[in-house]
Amino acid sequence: MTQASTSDPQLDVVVIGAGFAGLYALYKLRDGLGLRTRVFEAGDGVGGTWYWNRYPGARCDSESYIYSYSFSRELEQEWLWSSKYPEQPEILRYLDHVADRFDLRRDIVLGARVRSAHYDDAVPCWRIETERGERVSARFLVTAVGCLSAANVPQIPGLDRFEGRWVHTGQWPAEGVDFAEKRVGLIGTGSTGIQATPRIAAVARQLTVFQRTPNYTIPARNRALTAADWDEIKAIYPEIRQRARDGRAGFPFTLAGERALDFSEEERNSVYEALWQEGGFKFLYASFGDILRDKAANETASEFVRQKIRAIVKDPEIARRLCPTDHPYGSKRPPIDSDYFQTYNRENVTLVDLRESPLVEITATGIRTQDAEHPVDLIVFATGFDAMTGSLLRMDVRGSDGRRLADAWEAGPKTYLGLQTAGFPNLFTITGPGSPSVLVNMPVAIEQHVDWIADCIAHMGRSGLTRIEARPDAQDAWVEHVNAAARETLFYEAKSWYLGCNIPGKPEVFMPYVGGQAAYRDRCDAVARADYAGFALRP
């Protein structure tokens, strides 16, 4: 590509990222609005998080038929997911199919990681440059970089001296990793570590799991979807989609009750047992409405899960280490699993509790904790991501007057509705900090954001407007509201990546919006109806 013109932007929109969000943004902006749109994607294929996260056991934790696009009835009717929770290869095939079916690839540049995006006040436009030197300009910049895409490799002393191989689950090699006859050390027991543990244990000679924080996890109860299942789903797909959009967390679930303590212990446990047997996020989102607001209500669910752990894990001491006691259920990302706790009954699996024996260093041949050195041939880091902000701040993004996004967010991310940041005109962020994002079913959140952004840009075109940015006062009020809403819940009871606690030096600010997808959508719609109140628009 050539240097962008200094007088006229080459493109109407540049989109960064070709995952769920970037693909739909391209379809909506190019085909829906007729805008000159180009997508830059760092990977060598589309798929976003499902391109990079190829670790064993990687699968969706929302039911497949709702973890999918709803914008095309034809796509919805023709695609058949194989199971309740499909694994990564099938999700990637789905996104490849979407890219082909809607002829999206011709406007996607692969292998093009964006190095910088600078706003040029004089033209005005965004000037974007990739790491391999491509340069374009565009009137609008839309980031679809994902909330969980900037891998967090912990800085552990001695890693550079390790003579074996190490991999991060978020940067998994396409050719896979051979665990046969290997002594494997896995660090991290969040959602990713919980998915990977049983699969690695089934192959490795020895698996040693280094647990930083024990986690509550609910069985997925994955199963194949039959022809009868699909006949039923397809017959009521519009109803399912509407219930998901109206649901607090983007799921078509109905609560068993609003207040857990209004039910007797026997009644509560009956609800929990039925949802445990059904599996998945229903345990949290179809049980009781105050689970994440009332500590006493939450404890009824937390203790139910702990009792299940004690019943599944044969060794009482290992069960004790696996039982979470330092945070309420759901205050960290609530994982679902396939035989995670059962895996600790295997003879080739060892659990090391890093709270009792802290990790000291990585040696040439193993991992040393305060009490012992554990020999390993291969290390798997299931240590998560620099969530919500990492992928944005790893680019050099500069707004009006050259202000760096890293400086604007130095004390934590500040946005209006999670969509824009003051001082960064015509920059939209899909599922950014300050929006429900990771607390809801992601495709529901993504489609709502893309639709809102497209409607906004269309409104600007009809009205002869060329520039939009968040007003500082509206942004400050929204940030205050986001944090006030979070403090009414139990989320602050946990040291989690929701607050950035997993990244040394990162400001501890609660980043997603806990008010729920339906209420958030209503707020966004009301802002648009009020001539985009809280935004400054200019001709």
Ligand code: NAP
Contents of the next structure:
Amino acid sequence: MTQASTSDPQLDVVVIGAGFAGLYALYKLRDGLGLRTRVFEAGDGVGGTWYWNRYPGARCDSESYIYSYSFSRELEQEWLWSSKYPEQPEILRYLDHVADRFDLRRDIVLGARVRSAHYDDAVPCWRIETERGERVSARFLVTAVGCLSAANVPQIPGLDRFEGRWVHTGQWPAEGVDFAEKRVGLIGTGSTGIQATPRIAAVARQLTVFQRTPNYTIPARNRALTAADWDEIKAIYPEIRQRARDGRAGFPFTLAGERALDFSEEERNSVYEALWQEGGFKFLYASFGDILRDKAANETASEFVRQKIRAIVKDPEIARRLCPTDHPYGSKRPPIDSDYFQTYNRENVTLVDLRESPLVEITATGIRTQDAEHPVDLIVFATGFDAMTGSLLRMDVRGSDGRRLADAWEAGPKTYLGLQTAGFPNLFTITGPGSPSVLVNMPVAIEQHVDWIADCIAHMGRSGLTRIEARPDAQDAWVEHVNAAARETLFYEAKSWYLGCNIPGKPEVFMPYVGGQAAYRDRCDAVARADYAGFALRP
Ligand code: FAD
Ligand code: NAP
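I have the form predicted on its own already, so could you send the form predicted together with this ligand?
Okay, now the whole complex, with that chain kicking things off.
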């Protein structure tokens, strides 16, 4: 494999990260615009999320045929996903294939974590330095560092004394982890813990799940995609893609408009039951239009899921602990699962409710809660990420006049359209805070951002402009709009990572934009048409 030389002097663009976003950014900027572009990636391979998250049961929960790129008709036609929700190795194979097919690797430097990125007003350019000492300068900096890429290992007293092994799901060892005959403690019941639980339980001697907040999850009902499915999809692929782009959440299906409480309980439950049987995200998006806005409407969906939990889980006491009652369905990122609740019927699985018996410490041989010590040989942290801002702020990013991004975002991230921050010229963020991002089927959001950024840089080239920066007034208005939009929803009803609540000390600000992907795209396009209104452009 050829890797780029790191001694080149000046580049047009540096991209940080080689996941879905970084790979497409490289293709678009290098091959589309002919810019000298280089990608720095911390991992030893491309793929981002799908390089790092190799835990058992890791799979997408957007349907595969739309959890993929749409920029190349040929790629789209030649790739066949095995199932609706393929597992991590298959998604990583796809991204590796993309890197090879478009000859991207020669401009990607692997194993190169960017330590700092400083804007040099004098040249002007961005100066980028990696942890192993590579230095480059570039006219533009594009961060494609991922919204869910900064692993969160909670500070639990005693972890350093633990004599067994511990792993975080987002930094899973490539060689895998052997659970056979082990007593495993799994902390966390978000999407990741919910995917991993059944798979670990099937192999381990004993699995103890430590749950802080019970979660609603809908069955995935994964199935193989047949030749007939593919004939159907490929015949209308462009139309499916367009529907996804025009959708609120980046999915091609029709979103529900009706209000839940306009129907009788029986009618509502038959809608929920049909979607429960179908599986996946449609339960949230295609049931009723107000379940993320109206608490009473939401309660009908929440209670439907609780009833399912009570029906599936045989021990009523365990079912009670698994039933979420402290937040509305969908106010945390909703997981989808394969046999999650069923797993609690197994003899070798124990559920520890950390609300009833809080976690105290990790001992040499186990996990101690207020009531008991649970002996474990291996601890799996399914404790999520410092989401949306973590990977950006773990770098030392300084803009004009040496201003630190960490200071600019001290009270929470501030951006204009999620794309730029005032004071940080020529720095673009893909799916950054203030954009629909994680509320959307992400390849749709990523492609829209990369296309917009590429069009903007091309426009600057044509017009003899070299510097673009968000105007503070436009940024303030956008931040206010993002907050106001979130306040109309139920998203503030949960202590979620959307709000930064999972990281002690992180400002509580709703980070993604809830206005919907299509409306957001239209807004970005209108801004571009109006000579990039809200941005200051200079020769
Ligand atoms: P990432 O894939 O996270 O890539 C960012 C890359 O930047 C990483 O490789 C990282 O190493 C690198 N990086 C970060 N900091 C630095 C640095 N300082 N220097 C160098 N490199 C750096 N979304 C969906 O829409 N549908 C799904 O079904 C779905 N499933 C998911 C499943 C899991 C387990 C997880 C964790 C997330 C899932 N997501 C899903 C969200 C997922 O993150 C996005 O879909 C998508 O993969 C993001 O791509 P990205 O390129 O923006 O970021
Ligand atoms: P997460 O949703 O943040 O869940 C982390 C879990 O760990 C929560 O149950 C949390 O409890 C718990 N936790 C965190 N700190 C803890 C502590 N100190 N003590 C005890 N428990 C603690 O993380 P995730 O499950 O990795 O998922 C993150 C996101 O990645 C998802 O929301 C989704 O966007 C994406 N993802 C997607 C898929 C998929 O699409 N297939 C799969 C996995 C992940 P609290 O709830 O009480 O904070």
